[in-house]
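Below, in structure tokens: the form predicted alone, a single chain.
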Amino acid sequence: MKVSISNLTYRYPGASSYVFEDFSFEVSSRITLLKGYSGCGKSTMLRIIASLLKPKKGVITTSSDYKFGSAQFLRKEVGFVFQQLNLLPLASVKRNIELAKKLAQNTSQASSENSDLWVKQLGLEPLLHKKPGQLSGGQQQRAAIARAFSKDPAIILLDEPTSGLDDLNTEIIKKALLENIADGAICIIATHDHRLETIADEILDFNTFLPMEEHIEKMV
């Protein structure tokens, strides 16, 4: 999978600067880093990148057979994790990701195996039966995580993955992210979490395209 991005200008609807402003660049890596400071874009551009925002101007491509931005293109090709988890709380961790790969029509024996390889690197083999609410912080992201990859997306997208969690946790995601994501597929993940630049194949700081004073007035 590739993904394109040229000449992407964005900005809130009323706010009076921009975010982006006649930005390129091009992911192919397997596992690239957007990191930087707070308000620096990161999350903001993963929401572009699945079709959630839309630019201000700019073509927006890739290699999917999915056009771009169509209900086909997220619902088959995009997983993401969000911060805000958005777990079903009423339904065990199982069930979270049955749906989800009911909704992407994904209901395969490849897919089936390949969601169970995910909930056992995951470590959420003793978990399956329980709801979001019994879970700790760092079992719910490890849940939200299974649950993306479980339709076999070719474009993972993931804000902050381990923001707030112990090393244990983070070592967890570490691995499964490393060992686990299928040939041909991307994963940009939104962070300032300098543990996971080690897995990286690509990093991109957003620092460079926002001077420091820039956040300092976004902080104020």
The other form holds:
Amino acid sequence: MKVSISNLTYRYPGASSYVFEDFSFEVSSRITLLKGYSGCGKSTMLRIIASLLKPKKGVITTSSDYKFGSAQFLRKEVGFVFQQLNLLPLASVKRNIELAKKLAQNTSQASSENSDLWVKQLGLEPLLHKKPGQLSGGQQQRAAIARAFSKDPAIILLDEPTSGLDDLNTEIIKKALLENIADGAICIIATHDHRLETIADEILDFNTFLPMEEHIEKMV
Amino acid sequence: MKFLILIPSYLWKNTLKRWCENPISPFSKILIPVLLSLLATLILVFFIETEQQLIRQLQQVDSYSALISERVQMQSHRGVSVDKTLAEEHMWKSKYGAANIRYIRQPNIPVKWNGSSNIPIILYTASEYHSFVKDGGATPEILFLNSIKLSRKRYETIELHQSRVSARCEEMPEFVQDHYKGSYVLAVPIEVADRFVAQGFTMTIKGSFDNFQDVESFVFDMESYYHAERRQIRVVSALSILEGIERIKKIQYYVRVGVVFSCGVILALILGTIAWLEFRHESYLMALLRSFGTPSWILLIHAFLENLLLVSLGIYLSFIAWQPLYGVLKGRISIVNLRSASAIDLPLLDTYIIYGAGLLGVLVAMIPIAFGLRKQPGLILQ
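Now the other one: the form predicted together with its partner chain, given that the block above is the form predicted alone.
Let us now look at the entire complex, which starts with that chain.
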């Protein structure tokens, strides 16, 4: 899988300044890290790639068979782990994972085995029948990752997946990512957690586009 | 296509949870249609009841009838004879029904009896004989109809146009009493009436119906026929009043539709506001489901079905409740003097109009939700 972004321009509704102006880059590495200061546009980039935000200008292309931005593209090709996790509150962990799989229409034996692998790797077996409200922050994080990966997406987007996590949970997640990302799939992680830099094949530093001093000026 | 089952099943689970946590919302979505439907139903029923009362009153005073009268002068009257009027009578009765047409032929000759003069005289046909005499003989005879209960079958001597005749006393039938307010009427068989009609006679045709359209048709036919015959007639009817009533009925129809439509608009505004507030509360879940690839139309249809279910339940409850409520109200609204509601069924068309107004209200209430679903999920999800 390859994602190409050309001449991307985006501004939030009502905002005076642009998050991206004529920005281009390409992602094809297995694990790509987007790093940068808070508010530099990491999460925004992920959401644009997931077609959850529509850019004002620019073209985004993928090597997927599905049209970028279509409902099928979202169901089958994209797995997203939100910063706020966003597990369905009335469904158990198992149901959350199954829902994502069935929406993607991934019901093959291989898909089922893959899903079981993620559950096992992330230590979720004893938690499958619990609802998100009954889990700790770290457990919810792992459940959200399992949900994103279990549908076998070609593009996995993780927004601060280790935010607030201790080293143990972070290592579990790092190990699972390193060992289980499917061949041909790409994983883009938006984070300012330095602990994840060791697993990245490529690092895109948003700070190089906007030096810290200018960033502080912008924030003020 | 499993998502067509998975997503709605999760949405209904979410809906039931929301209803249990906050029952005011579904309760208000049922109560408002109940109140509006009851209001619309009572207004419609009130209109139907007033219309039916008016029709009953008109029927009681015989307003759905018309009187056509003609003065026939035998010598010069363009060939009109008693036989011709008999043929015309047969023609009109064939068209409008024998029970609806009554002919009264009154010769212009003086009748005297026992010091009373100007007793009316009418001619009757053989077929009408048994409406005067229940147990009479085969041969029609001259009858002295009276309303003061003179002994039946007794004979009285009547002075009739310079001759004396013997007339059998009989009770005056109702249709004769309606036409003649006096106590006596002489009825002569038409077969022996030739010498009595030489001076001419007044012919009165009464058409009695139970609706405006038949009265209008009858009067039109009569006027057209006699105009073609070049005969002068006089028409007495309540047609102009009935035409006014028909106009009012037409206006009433538009008023009724307007009332029901207004209730639908009010329902739409209130439902739309509640639905929009709920949507804002649920916008996070909607955005999350859309981020999984759920099409917006599924979410919109779910919102529509949820509201339609509650509104339909409300309208159904109002249809169950309106008759008992009407029964309670009718005794208290003395101004309009309403009758028993058990005699009234809400017409099917009005039922459909109320349901249609409810459906319209729910559809319009979905407009703000449809706009809300256009918001990009990335702006809601963090």
